[in-house]
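Consider the single chain below, provided in structure tokens and representing the form predicted on its own.
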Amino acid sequence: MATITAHGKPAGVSGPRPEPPARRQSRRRRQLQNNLTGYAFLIGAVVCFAVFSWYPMVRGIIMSFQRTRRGETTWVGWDNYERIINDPSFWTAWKNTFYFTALALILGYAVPFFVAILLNEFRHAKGYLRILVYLPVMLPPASALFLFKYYAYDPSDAGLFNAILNFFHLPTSDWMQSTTMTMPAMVIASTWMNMGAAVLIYLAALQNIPGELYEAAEIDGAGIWRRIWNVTIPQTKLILSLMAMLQIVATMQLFIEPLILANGAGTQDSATSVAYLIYQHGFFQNDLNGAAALGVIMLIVLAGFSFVYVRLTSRQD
């Protein structure tokens, strides 16, 4: 029968040896150093966000309830919001912004996805084609828009798009001088400038789809459109929903396109966006409090879209 020691262990059976105090202190010191390094990097990021993102946001919300005249600041409550909402250009700007967002979802959201599907089918020169698609993203936005303004959207027959319409014996357009073609023209330019990054993201998602699914669909006799509808879209549903949300948030902040292509407001305010209206209030009318109120309204609208997206995706998960 085994002899039991005072520590409750059978005699002759050795348990785990206790860690020496010096080694334990050394291990804790290394853990502390690793944690401090991580916290140091984290504090730098938090400080950058606090100074350049959170503070301006909080400051803008406070300014929206104030009025500054001749260096004196007073609290005026909801007066700035009432004044902004009663401005006729407020509703025009929102109508134009939603119109641009809807067109961008039809064109600027769908085109990169189908371009990615097309590039994914190529067997040769994939790298060259990806660079070719991504090149417009590397151009400064102002340079790309000036290229469209003075070369593609020239209202004379020398303009690229009008030359194409003339070749097919179709009626030409004044493009940025037209109240009906201003928004579609800006969507075309914006899609060309920004679709490169979206195409690469879609390509990464497409390459993660198992090839066996496409082989099974081909065996069942599915054509290319049925394979896209029944295999590609369901397998990339998460990234498609995320890109749709990012597309809405980005296009709702429409600013540089009307500023350069339409000289700001466009013909009969056909290009005035909410972001450009904020710019007008802040820098042309010297109404920083009204601009802050308009910015808070935009923040609430975008936060509403983000909340709906989070709820819908959480239910899908």
Given for the second form:
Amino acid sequence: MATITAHGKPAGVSGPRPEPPARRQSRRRRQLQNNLTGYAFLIGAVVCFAVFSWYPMVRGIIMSFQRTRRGETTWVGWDNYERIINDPSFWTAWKNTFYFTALALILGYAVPFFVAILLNEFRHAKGYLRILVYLPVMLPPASALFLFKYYAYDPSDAGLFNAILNFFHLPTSDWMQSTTMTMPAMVIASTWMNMGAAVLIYLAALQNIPGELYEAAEIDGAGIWRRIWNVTIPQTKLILSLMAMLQIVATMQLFIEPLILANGAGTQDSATSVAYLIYQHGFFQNDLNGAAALGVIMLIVLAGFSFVYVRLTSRQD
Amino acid sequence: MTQPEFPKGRTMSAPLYRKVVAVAAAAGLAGLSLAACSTKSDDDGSSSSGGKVTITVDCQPVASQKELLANWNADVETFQKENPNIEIKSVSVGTQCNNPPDFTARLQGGTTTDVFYGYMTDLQQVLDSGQVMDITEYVNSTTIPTWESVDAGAKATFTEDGKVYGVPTKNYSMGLVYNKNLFQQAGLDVKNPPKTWPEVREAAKKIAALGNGIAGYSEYSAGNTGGWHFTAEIYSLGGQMVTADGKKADFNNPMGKQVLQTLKDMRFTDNSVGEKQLLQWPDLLTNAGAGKVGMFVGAPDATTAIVTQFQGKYQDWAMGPMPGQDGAAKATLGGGEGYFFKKGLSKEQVEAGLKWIAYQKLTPGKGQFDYVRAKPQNNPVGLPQPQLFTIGSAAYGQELEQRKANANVTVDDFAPFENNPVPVKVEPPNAQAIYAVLDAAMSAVLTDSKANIDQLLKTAEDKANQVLATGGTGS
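Form predicted together with the partner chain structure, per the form predicted on its own context:
Okay, now the whole complex, with that chain kicking things off.
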């Protein structure tokens, strides 16, 4: 057994001899030269992030503690936060945003997963079906939402959805003009617009599941739901949790749907989201500092979600 | 420094920290970026060198407004010929020269032109941005020959504490815009529009009875425009939005209730305002251009927009005064537009800008008042507004005479509006924040047959008081 010396090295084993400074320097230079291309590629991304992401973010945080009046900027401590929390629509906006996020998790998260499972089962026309599902993603979001606004959600019987409901002798809806239907209607439109990308990601994950797992489950007498529950979901857990996180972050930033479908706040504030409230303060109410404060609050809330996600996935790792 | 404790006695590892920071940073970015992209820039590209003064001016018509654009360019050419030491660089900022989000972005980003367009109600925002110049010492009868004739009320909207920050170039007040064709089809008297809200209600019923998706009367209720019209309508009943000291909301009263009740009755009892609600400015005018709107509250220039932007026809439209409850309206909402001057301009640039505005906007027979040129075009001549010059002044007389001589719209169609002037009131303080609050009440009475008006007004009042107490806009 080797004896350990006070320096932590086994006795009789000599450590690497220190390099002469000139050799060390030339090694560093070589390393630097080797990595130069890498740094060159990196610099574009770093500059882009610094200018368009990090700088606005830091500036936003600073602005949230300032007030600019008559061209003079002063530090005002927590005043902007106090004002924004007292905004009449503050709590409504958060309530609406969380409601949308929850609904989107139920509908917008589950539907693409099951569509992906379904597509994965098809033996024929897979490519066509994938294109079909992905098509709405290629439409500009504003165009897709205008389609919903003018054709699907028309509150008269001429609207597409009301015509379908009428055909089945079901009660029609005022859709965006109804305080109760505003959010579900926005989730339906948002899911239709965005699910193509999610379906493709899920499909990629599903195709990585070894076929023998399903075969073994079938031999054990597992039906379709049992196979999904015991094979598909555990095997795609990582991608499912990642998609859940991305979905929460994306849906919390709800903006274009209320702006286009509900012309902003919707009936009785039923569509006001936090991001829309930021827009109202910043661009309509001459209150960029209040908007910045609300942006920081949103950052903190989303950071909370992100933290939970990181904790969960680190345990899975 | 101690690390934060985690369940099961774990400490947060360095990679975990990095992941948290990275994910959190990415997550909150969008919201913050919305508010923070407001770095100011002083690069305006204008100068005065070699004896030639260059200024940039915005609100040049867009390419789709062919005639207006040709007129503008012709004006620039003529002006530059008459003033060889001045060069005008025109900038187009869209069909709506002051779309509030775009305007705010330009203002906060420091990218306005040297001479920039704004609404009369923009003065506070423009002052807060620190982007505007005090032009008091330059505005006079030398730089603008008709300055003494310009309406004092219009000038006051660009003035604060005796300092002039802008020059008015248009003004308006609201009345009842109506479709003559639909009036005729409904058997209504085209020459005698409704003068009270009960009369509006009756006329709307008759027009809506024509069917074919026609709304007898149409109303805004989204994007802050609902609150804007609520303001105009409560003014018509003699009400006000805030108390005289500007500290408390003052619309939760029988007049506010009357405004909402009338609209609710028109929507659910009479079914005369159409099923599609949550309308904003372009929604309503699109419907109007398509001949689906019988009446709406608007200014004379609404007809210009209907024709130039929404494919309507001048001959279809006429205008009456703002309706009152039992007789003539007690007041109506008014506003207008003008040009501000960017801070940091040289004396020569300011004078050049004023000279250009004087030429294009404030001289009878030139620019916007060149009625001889506008007459054969698809631009209206003969509308009662803008009425920028004080009644009785020389400029007023010249403008009126030329307008009547070259009218291409039927002046009589606007006579009920012009001959029944209503006192004009301006917008309340924190207007946009209060309008946003009132949108909820307006949208409720137009979409919910069970809407409780008392409750809506109480909620709106509480919210408006919150806005006023905390400064709302932070001002």
